[in-house]
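One chain comes next, on its own, written as structure tokens: the form predicted alone.
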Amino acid sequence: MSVQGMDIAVIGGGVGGLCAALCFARRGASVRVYERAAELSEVGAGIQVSANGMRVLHALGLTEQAQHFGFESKGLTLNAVTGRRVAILPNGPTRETRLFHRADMITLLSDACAEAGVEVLLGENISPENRLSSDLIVAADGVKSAFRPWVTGDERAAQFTGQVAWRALVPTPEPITEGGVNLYMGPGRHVVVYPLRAGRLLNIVAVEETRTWNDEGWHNAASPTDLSARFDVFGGAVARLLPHVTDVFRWGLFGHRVPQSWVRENVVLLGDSAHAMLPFLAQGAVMAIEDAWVLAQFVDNHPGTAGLVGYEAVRKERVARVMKEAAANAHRFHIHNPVAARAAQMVLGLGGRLAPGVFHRRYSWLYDHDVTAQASSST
């Protein structure tokens, strides 16, 4: 079985959908992307692509483009609420991580798709009721996927986690030439800051615990004054940055279950439509990138539905583990008791100085994983 000559429809022109379209096109399929919006664009926000995702971009021949658009992260720095540095966790030479503006990632992938002969159709609202007659339909239409309930049979709504995220972009006075991700931990909240676009912008994501929220969307404009007021416990760089925020958006964080089935007839789920996850491990887009490679590989190597079922089996266990770890990080970042927080930070600081390899080994299952080197019958 080969995807050569297959007619494949990808629903959704986001990171996962475009990456899937490119993976299939590079294997010889005829691919169309159907995007509901009138143009391919992304809201102003950052995206971290860790080493496991970068390996897919390299395998797709996008090394030069990734280096052009993505700011190379030197690692993660953990900071206390005061701004005091707690621990530095460098990426190391084998864990390339790049920081992208989402719009740049869309540009990178859409340009590659165009070169590979992928046709992108805009303003197309495809649903199970008007689905296409393609050989395969890849539903990469996001957290509010029209296909997810049809495929899974699960109509239950996602559950609000009690957390809300704010996001903003702030220009830098001078371009940052070297750096990485900074995470500031506070009682019931945390802030992540990292550079984008050759260090000319700083991406800010601030998360707080709260009681109520209704909408899961990303496009809810909020007040910079409210942002500053809700995160006024932070000192250091956060306190210096927040007064410079002019536009900010806020969205509720919802917990999703990994569905039992990702496949129905000729439709398969990919990315957030299958496994929308909390952002506390920065793996949402990366898991979609991994999905794209694995799905194309399995469909290319297995006949009929066997490829789809194999893809589901391989990916389900991995994304479930990532989702669990991401959810756990929220509690690690938000310790309320100041004594407990200080003790935890002392352990992190000592570990970072005395045994940095422990942190690398703890996440080797995640960052050292290489889907491009896996046989299609293995995990």
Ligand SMILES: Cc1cc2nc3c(=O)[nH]c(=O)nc-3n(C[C@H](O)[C@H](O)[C@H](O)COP(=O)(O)OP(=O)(O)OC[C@H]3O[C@@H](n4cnc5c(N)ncnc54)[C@H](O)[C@@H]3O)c2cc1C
Second form
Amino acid sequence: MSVQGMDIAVIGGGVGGLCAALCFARRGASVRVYERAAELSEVGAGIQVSANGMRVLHALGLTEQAQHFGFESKGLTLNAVTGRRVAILPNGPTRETRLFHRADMITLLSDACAEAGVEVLLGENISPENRLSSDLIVAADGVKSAFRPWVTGDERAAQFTGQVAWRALVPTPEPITEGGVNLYMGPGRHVVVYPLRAGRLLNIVAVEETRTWNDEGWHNAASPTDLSARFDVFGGAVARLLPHVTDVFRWGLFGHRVPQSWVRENVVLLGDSAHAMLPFLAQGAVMAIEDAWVLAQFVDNHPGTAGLVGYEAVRKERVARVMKEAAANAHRFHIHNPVAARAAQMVLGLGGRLAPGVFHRRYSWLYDHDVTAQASSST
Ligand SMILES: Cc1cc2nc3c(=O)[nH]c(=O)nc-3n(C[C@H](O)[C@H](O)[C@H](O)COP(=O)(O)OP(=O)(O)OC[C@H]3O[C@@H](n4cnc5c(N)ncnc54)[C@H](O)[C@@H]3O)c2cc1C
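Can you switch from the form predicted alone and show the form predicted in complex with the ligand instead?
First the chain shown before, then all remaining chains and molecules of the complex.
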């Protein structure tokens, strides 16, 4: 069996849906993307794509576009609440990580889809009730997925995680030519800052623990003054940067457990519809990109539901591990007790200086994984 000539419907034109559409189209399927919004768009914010996701973009022939749009990150620097540097975790030559404006990532993928003959239909709100007659339906309809309850049998809505993210973009006075991701750890909160768009913008994500999310929507415009007040415990670069924020949005972070089943009949979940997670490892979209490659490869190599079930088995295990690690970072980044925080940072700092290879190896399972190199007989 191959996907050649198959008729595939992808629900959702986010990173996961567009990447899946492209992976299937490149293997010869006839693909339509159904997006309920009137245009393909993304929030004004950044997205980190680590090496495990970059390998998929390269395998899809998007190297030039990724280099054009993505700022190459040198690594992750962990900082204390005062702004003092604690540890540097370089990406090194084998872990290419790029920092994109989300709108650029959508442009990159949708242009490639158009070239590969994918049809994108806008203003199309698809539900399990008005399902399409395609051979395969890929439900990449995000954390609030309409297909997830139908596929999994679990009617529960996504749960508020007790974390809220403030997102803002700030122009830089001079383009930054070299840099990476800076993470500032504070009590019950952290701030992530990185350059975008040839270093002309800085992306800020400020996360805080909070008990409730009372607002109607999932995100809302917020006040820069409130942002500064909520994060005034931070010194150094964060304290200097926050007064320059003019527009900021506040997001409630929601997630689910990884479901038992990702497949029902000819419908399969992909991306946040299957595994919305805390963004503290910057892997939600990267996992959707990996999903897309693995799903297309499994369906191409295995007839009928065997391909879908194989995809589910392989992805469930990996994604569950990533979600666990992302949740653990909430504790690592947000230590409330100042003495415990200083002790943990001392260990991190010493480890970074004396045995930098330990950090590198600790995340080998995540960043050195190459879904595009898996033998096609096993996927
Ligand atoms: C603060 C924050 C920072 C993050 N940073 C990173 C990061 O640095 N790196 C990373 O990898 N991940 C990051 N993530 C996670 C990442 O944003 C998500 O995992 C990713 O965008 C999910 O993509 P998706 O395509 O699965 O879903 P979505 O992007 O939500 O796309 C779903 C699409 O489906 C459409 N849709 C929904 N329902 C229907 C329907 N019924 N019919 C038709 N269309 C429909 C929606 O309009 C939408 O366009 C972050 C998340 C947050 C909140």
